[in-house]
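First, one chain by itself: the form predicted alone, in structure tokens.
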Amino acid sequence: MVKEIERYGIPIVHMATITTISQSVGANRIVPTVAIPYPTGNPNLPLEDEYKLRYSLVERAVNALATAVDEPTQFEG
């Protein structure tokens, strides 16, 4: 589905824990996340630290949207 949406000119960021799956489905912009049950957070962190973690993941995804890519690219933190 990611590939089909990008075919229409809409950039997509695939945020996933298992990035090899993202690559196999054809995602061009991949942001690695934390863990399968909590991809964009960590409930074991104090509230303020979890907020910072979530903010950084979303910020990385927004930056990935603004980056032109021609092949699958992982945007590490």
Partner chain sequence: MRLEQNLIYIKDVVLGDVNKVEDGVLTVDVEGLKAAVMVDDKVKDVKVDIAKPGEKVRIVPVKDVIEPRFRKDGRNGFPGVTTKYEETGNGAVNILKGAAIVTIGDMVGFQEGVIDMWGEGARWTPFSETFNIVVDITPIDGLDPHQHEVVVRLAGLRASTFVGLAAENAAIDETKVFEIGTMAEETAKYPDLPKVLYVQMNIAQGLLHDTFFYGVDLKEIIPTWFHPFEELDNAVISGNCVAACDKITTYQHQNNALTYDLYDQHGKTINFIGNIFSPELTTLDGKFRNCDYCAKLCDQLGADGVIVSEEGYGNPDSDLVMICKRLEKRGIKTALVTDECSGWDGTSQPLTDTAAEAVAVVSSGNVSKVIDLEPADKVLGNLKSAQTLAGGWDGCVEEDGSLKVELNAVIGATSEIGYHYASVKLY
Given for the second form:
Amino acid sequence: MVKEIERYGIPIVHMATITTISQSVGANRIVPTVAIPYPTGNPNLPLEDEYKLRYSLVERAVNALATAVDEPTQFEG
Amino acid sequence: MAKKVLFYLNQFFGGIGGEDKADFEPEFRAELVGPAEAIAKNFGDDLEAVGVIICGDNFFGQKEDEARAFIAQVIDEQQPDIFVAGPAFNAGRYGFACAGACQVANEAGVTCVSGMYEENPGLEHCQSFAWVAQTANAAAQMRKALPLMANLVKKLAAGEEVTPDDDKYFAQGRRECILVEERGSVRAVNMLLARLNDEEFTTELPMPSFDVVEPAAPILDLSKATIALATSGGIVPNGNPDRLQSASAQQWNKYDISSYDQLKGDFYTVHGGFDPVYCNETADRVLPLDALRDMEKAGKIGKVYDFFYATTGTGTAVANARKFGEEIGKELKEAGVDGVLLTST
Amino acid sequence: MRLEQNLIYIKDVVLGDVNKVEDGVLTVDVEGLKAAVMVDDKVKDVKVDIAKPGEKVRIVPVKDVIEPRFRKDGRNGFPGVTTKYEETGNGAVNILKGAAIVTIGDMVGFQEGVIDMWGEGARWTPFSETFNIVVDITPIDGLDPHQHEVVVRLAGLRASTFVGLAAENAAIDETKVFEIGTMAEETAKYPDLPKVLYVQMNIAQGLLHDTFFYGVDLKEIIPTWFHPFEELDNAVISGNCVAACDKITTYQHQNNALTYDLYDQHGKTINFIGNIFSPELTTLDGKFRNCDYCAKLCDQLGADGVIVSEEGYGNPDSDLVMICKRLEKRGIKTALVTDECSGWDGTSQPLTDTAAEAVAVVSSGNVSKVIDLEPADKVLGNLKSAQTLAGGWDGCVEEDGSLKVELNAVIGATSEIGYHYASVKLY
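So that was the form predicted alone. Now I'd like the form predicted in complex with its partner chain, please.
So here's everything in the complex, that chain up top.
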């Protein structure tokens, strides 16, 4: 899905936990996330901290959209 | 009743002439020539050659619509069961023409047989539906190519099973699930033993290769950008109104979130591939609307796109995922969306 | 270790008021069975039915399948789960071969499945050939999904142990002896045979995606070496994991096909030096750690060859190829077993991840293959539930009771421990 959307020239960030798969299939902008059942959350954290974590992941993803890349690139924290 | 076979040849193999006759307008002839004649020579009572279409390669290339219309008309008149084009070896224009002719026949429900060299550019246009025999790159090897094609014609006409290995054709890429004599564990042990003893073995699953797509240009001004959310995590409104499948999705759905600041409480997951309890408490853990909405309020991004897109990633065929991506991408493009966050579980 | 399997071949099953086997006919004490399951106060009701091979019976939604057995030497059950911890893999066990406990009841999650006892559906599941004692479990109201899953999981295990009591005094038809000494002893006996390990990947991902070893949740372990006979002797149970087609049911742990077939070669063509669990986790760090550790363990044990079986599909494909890559880089030869998601028409990409090192792969079938199943004379469970199974969809159940599902929804159809006969052929 990621690649087909990108073919329209729209930058897309793949927010995924198993980034090895994202790399293999060739997603160009990848933000590694927390775990499969909760990519952008962590039920083990207090709500406030969990939200901060989510915000930081989304912020990283949005910034990745504004960053030029030449090849599959992971945006790590 | 005998199965009817219709042939297709270019101007050269059809005996019309060489490059100077490449503009030859397509004709149907009941009398066979060249490779068509050679293939039909060994037909038994169960096969009947009804004739051959001869068409110049340049004619097909330059007036393809006319050529296709002619082929369609002959097929309609002759009602063949099998359509045999070529062999084209490594001749590019001839390969394209054979592939195009096969497409016409295939659309009419006719079984297609051809013969090409692996690098013939026509191959990829017909490999998925035609049975294309693996030939050498030059017509000097005609004697080897014809029996392969004749074999395919005979077996397919009789409804016999053909396989890429036994019948030397380019695999169509259809992976048919079957039941076999030996259970999987025995096959695995035998395969390992073969490897340990340096004996030959055949993998049942050659590793897939993935194509690459050019990275899209970055967003220049995030504060004016419309950002869309998408997910393969099966996020839908509570109650799953559109009945999204829990695995092996056949559809995608979109939902209006313009009046929501978060997904919590109103959305949940139907994804069958992970423990849903955490997501069902707070769906933003899978699709982070709350954080993106706050970014919009803070002016960091221009706007959260009014809809999010969802499907279920687990067990979903890549071909389906590709189709969903094409359809969703088209919508996003038309809506002027500048960037997408897609979450996967 | 030395394990004796005393096999009592079951040729028919009837419901009655005592547990016994006479001339291959298993009688099940129905009230006793209910009472054995209802020791758990979270079970509100239990119903018991029989489904025999060839009968036009459909069972859905199936949670787990368990083989009824009896241990004379005390630890009669599943150590660490329904009985106190005790080492398994040694001694004698009486087995009601050909009988199975099948648990059903309101759905907990999408990963439950269908068993058809006849026709097209029967071809695709190994459990159409067993005499199935179908235990329908209704839990008390108000349980959350995690609690509900525990209730049905334990109920199935208790039911199997209760029915297994019939094996206590039954006439033994055949005894199979399994024996493997310490690695040092076996290597001294077979110095020239290649050392082979079996790496069993297990889903370890939360609700309906768990596996337990002596009661320990595999999510919590790093890859562990264990004796093949421990698994064959009730040390491993299924937390009803993954899609029905490739979940390893408890029955399939008790009868792991790869373990059996590797043992068959032990001392002949290979030196079978044991099994390793490699849990498939939900975090990338966890995947890296377990795949690395697993490969290191195989190397440390001196393996020449390794068979790796996957459980599930999708993200575990990544673990599978990572383990393969790491083993091959260490010079250890691998053969992998996985199923594939090639789409309804079989033209889609089979795996979600790839590695050039994965040159020897057994495909246990396409989970997305669609099969048509004619109406049953009798449905045990709830036919409509098929629509919410992984592999079913809204409208897959017709008015007349016929059913269209992907293999996804059929118990054991594409077993990645090679328990069944599905494969894929390229055309």
